[in-house]
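One chain comes next, on its own, written out as structure tokens in the form predicted alone.
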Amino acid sequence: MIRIRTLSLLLTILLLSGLSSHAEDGYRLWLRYEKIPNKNILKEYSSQINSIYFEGNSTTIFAAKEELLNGLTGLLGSEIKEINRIKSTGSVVLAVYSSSKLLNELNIAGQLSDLGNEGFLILTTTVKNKKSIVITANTDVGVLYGVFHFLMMIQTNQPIDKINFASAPKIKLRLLNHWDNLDRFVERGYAGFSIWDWHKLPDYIYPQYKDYARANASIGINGTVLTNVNANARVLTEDYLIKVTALANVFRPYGIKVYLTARFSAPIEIGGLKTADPLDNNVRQWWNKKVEEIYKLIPDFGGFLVKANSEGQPGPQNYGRSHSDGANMLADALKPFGGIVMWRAFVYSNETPEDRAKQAYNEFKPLDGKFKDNVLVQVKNGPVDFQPREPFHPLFGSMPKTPLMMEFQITQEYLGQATNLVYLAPMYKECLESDTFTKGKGSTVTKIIDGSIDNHTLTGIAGVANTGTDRNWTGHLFGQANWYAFGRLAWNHQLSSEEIADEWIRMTFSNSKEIVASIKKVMLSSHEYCVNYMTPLGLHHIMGWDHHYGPAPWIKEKHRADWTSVYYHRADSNGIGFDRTATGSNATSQYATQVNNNFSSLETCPDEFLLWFHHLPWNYKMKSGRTLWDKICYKYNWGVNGVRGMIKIWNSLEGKIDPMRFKHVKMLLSIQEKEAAWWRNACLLYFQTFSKMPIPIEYEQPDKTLDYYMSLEFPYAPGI
């Protein structure tokens, strides 16, 4: 009786919590493969696909076959037959390897010549005198990518009767960076604990590991850095390397290589040496043996990501050596095995009085051309630290002899964490399309990181991930859209934010025109709203201390000046903003002349970066005719009202999408509205103590005092 009651209670809890086998809890991401509800479209697809022929027997081909069979079975609502030879009747989806004689018979081998090792070709053609759909590539992983793209076409209801589509990635290395610690805490993670269960590895393999690999492969991500850049040397010990090997074995069929963060002091901490000097022969020998040990376990190990001499992390400068000395030591160890080093340029020193925004450029620019050819310098999109909006980093275009790798955030450390709906593709695109002018007009950031402007063949892009143990992987359901958008842009940076949103909505929610249009409107405006209710007109780094949750422009007198808010906004009775022109820190001089002139001049500096580069009086007259103070008030209120508009649009979808995900987003939007108003009220009240000007009466007035906002504490904030 007790057992029956316990089972009944468990089933009740599962049903009430929405975790039944059919619940739309977000676990399936954009790979839901639900049966197509439109009968006409379903009939059209079913008439064109009734059997599948696969050639090849690698684990990657098996993964592609499994995905295609499961995907089509779910989407078409009936089991798809696999055939072992091609007949002259019926329709077929055909996936083949490029060495097949069939490709020569079809005379399409030439179309594959420019697609490289990961590109794919999908086309409608004739096989054995019958119309067929061919998915092919130069490699098995290319076939896998082609399968995922074909399934995306079905999911988004695209026509497949006349396909001739070829695609290849524009960037070679497309990685997620996990800031996961070995105790499963995720630094700046807002979706639960780390999905890597080191305690149970290598013997217990969670199904999530495979689903994680599937999700990444579906958007072309081909590498994952498993551990935090604030590295723990223990991950390089034998016990942990065996666990890493188990993950690498799961990911390998999906074209995903494993990378690890290398703690620079590892030779001391786990090697018993007295130094980690990169020019010391014993240290170099230790790294050589460690790398050899790794490759014996993981033959396709990708390499190391390194954070050194930044925020207290050890590095070559501890021994009077340069960043290139440290990176090259590791590069030499990895070179025989084809491994690479990603050396982060996120460096700044509390002992250096220089404007923090200038320090990475100052340290790395002189090292251009001094790195080995298997080293990438990984640069954040902006010069400070993943702020809601930053100008592009001045290093882009300033190191033509060194391949630079982009680092974007997917986790929303400074963008509302996991309580705010903020679609980041517009932020990514804004940076990628910025013109550096370093080699004349058209020298965009994109052309620098894809290698085209400086003829680099080693190229890369990384996204700091927010995948965790939450059932929907990202905490906020719409955090999935940022994971998806990062992968799609890493593969093809020419895609627009709108195109990517359209794909994700159709795969995640519905192909209904009304639903797609409504959600797309919310997504495409969300980043601009967030910037304005947090940090309008170029304000930056005014978030809460340590946890970075919520506003705190009053933060000052900490042990590091550049970890305070007042360091950046510099508000006083005379005005607000950081003067980075020639009359201030002269950070603008780190950009090409055209960009320098544009940012330095009040006539041409975009409003969105005005206070990033200029300190202006409160009564400064803006181009709109408003005073600066009035404009700040307007922007903060515009952002808050924008969130309220998002809520109105979302509420109009009640009953049109599943109740579980509708309620999830509805509740979080309610939190976002409160947080947006909190940001506005706290910031305006604080800045008002300097401006001495009233908040215009036409705007909503704060309902609490500045003292109240300054007294708030958040010991429970995640990700600290």
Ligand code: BDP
Contents of the next structure:
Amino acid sequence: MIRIRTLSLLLTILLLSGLSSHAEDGYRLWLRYEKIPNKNILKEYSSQINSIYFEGNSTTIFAAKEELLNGLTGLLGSEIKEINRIKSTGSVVLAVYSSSKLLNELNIAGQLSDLGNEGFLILTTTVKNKKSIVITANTDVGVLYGVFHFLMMIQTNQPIDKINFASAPKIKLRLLNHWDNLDRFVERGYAGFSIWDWHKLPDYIYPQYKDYARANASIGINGTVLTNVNANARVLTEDYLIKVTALANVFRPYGIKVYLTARFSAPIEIGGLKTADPLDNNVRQWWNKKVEEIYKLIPDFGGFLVKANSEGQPGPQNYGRSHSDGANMLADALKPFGGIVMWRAFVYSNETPEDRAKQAYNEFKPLDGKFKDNVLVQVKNGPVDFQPREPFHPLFGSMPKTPLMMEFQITQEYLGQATNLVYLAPMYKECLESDTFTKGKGSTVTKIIDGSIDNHTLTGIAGVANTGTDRNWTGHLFGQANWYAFGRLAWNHQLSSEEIADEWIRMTFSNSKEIVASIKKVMLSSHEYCVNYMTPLGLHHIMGWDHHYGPAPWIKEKHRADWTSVYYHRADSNGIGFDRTATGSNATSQYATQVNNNFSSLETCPDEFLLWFHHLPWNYKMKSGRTLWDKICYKYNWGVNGVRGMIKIWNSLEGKIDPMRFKHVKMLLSIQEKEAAWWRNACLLYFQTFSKMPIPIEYEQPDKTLDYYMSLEFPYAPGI
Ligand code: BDP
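Same protein, the form predicted in complex with the named molecule this time rather than the form predicted alone?
Starting with the chain above, the whole complex follows.
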């Protein structure tokens, strides 16, 4: 009796954990390859794939084969046979190759010619009279991407009997930027320490390195900047370059190039020179030699990412030179080897008596046309700094002669860090789809960064990574969705947030209609809720000092005004908001006329950006008829209630997904609810000291005093 009970208990546990032989700790990301639970679908697939035929023997083809074999074996629950010749009799075959005589038989040269170096084609067809699914490309890495796409199709239960699907990336450089330090501390990292164990490199290679490469390749990411933009010159010393080489060797089969951040003063710090002046011959020689040394070790090294003359980092302006002087010096050194420079436009100075939101444009716009052809200028999505919501950066469209590279943040520095579930695809899409009007209607940010408007072939997009040593890689399981979404959008910016969420949920959790619909609902509304419980109506930069955790609209009188909150919200007894129209800082003038007019007029300025561009009285009448103060109260409450709605939906999934991940997310959602209410209470109480108006009684009233919220300290908040 007891035994039977124990047995059934064990069975229940197994069932609840999705009958998985693996702990559902999130380590496998979206590449779980669990056996398809639906018997009919499984049967359908099994009848269409019985053997695999591969051609090619590069390390990339080997990686593709390994992935396909492991993936299919897991998904179909039985081992797939590899054959070394396609015979005209026998069972259905999955054939994978990039250059093969077999291709002639298929008559697909036309289709292949559009695919470039990374695209792929998946085709259900006949090869040697036998029904086959062919995965092919012009290159081995294209084949690898095709394999991952095919596995995604199976993971998401798509039909494979009539595939004719071709895809090529729209942006050339699709990179993660790791803000990882050599001591393994990750700046703005909320998932533990850096996954790069520099101390044990080059000899100790963690399995995570390969799994990281697999995950990235599966979403088309083709480069990784290993080190923090606040750079340490030491990574350019021989000892460290050997360590970098070891990582590059792991990533290479997966089509991923390594890049490093170059500290501008490296010639002084590790080169023994007296200057880092970019026009000094010795300095130029030093960089030339350094780059040569790097390429000897890493022949496909990608290039440098540089943060210069920003937030205390050294740069060409220390020597009276311009950003283009600095970038071009490095570009010259990299050019013979095919390397590139990504020079960041994230520059602003507290000493410049100008709205911070305007400074990057003022600095960089005059440099358009002055950069060498292997330089990209990397621009953050918005003009301030990765806030929960920002209008698009006015540099997009303003430097037609320069390839501009997008920089998004995947790590949620200002979006609840690793305790808030905030799906970022809608935020990325909002920016990408913004119309800059710089070349007439339809000049979207997307068309600027994919090069189509200004005919650039060197194009790029970067995401500041959210990975760390946490077992599930990203701290919050749903952080994985943001990594996934970034990669998918970098490959194809036409995908919708919903399509991407759909794929990710099916691969990560389940293909059950109910589970997919519920989780999608949670994800798709999460960003809007977050914006509203943190910074509604265009408010921005009102977070905690230094660590950026939680609300602190009261921050003032610090050594840099542009790092305080009062600089941005400008609340006083008259009203709130930053006048960036012609009567104020005139930041709106940096946009094309249509956009300028749109943001400048109270008639047309979207509510989402109202207080970003306007300073308005507390009793200002909103379009809804509410006063501004009431609307602020309404919005904060809407955000908090939204989180409660997310919790309800999540709780409805209890017992339907494995207990480990269910509980993980449930606990984090309850933290998120507390944090959302904290944001609302602290901000409303603080702004109320100026508005002097009551929080309407239909809303939940703060349960603590403003003094209490202001007294909170977080000296050990992560990621500082
Ligand atoms: C800010 C971060 C800071 C980064 C900086 C940057 O707080 O840690 O160094 O961005 O992008 O948002 O350089």
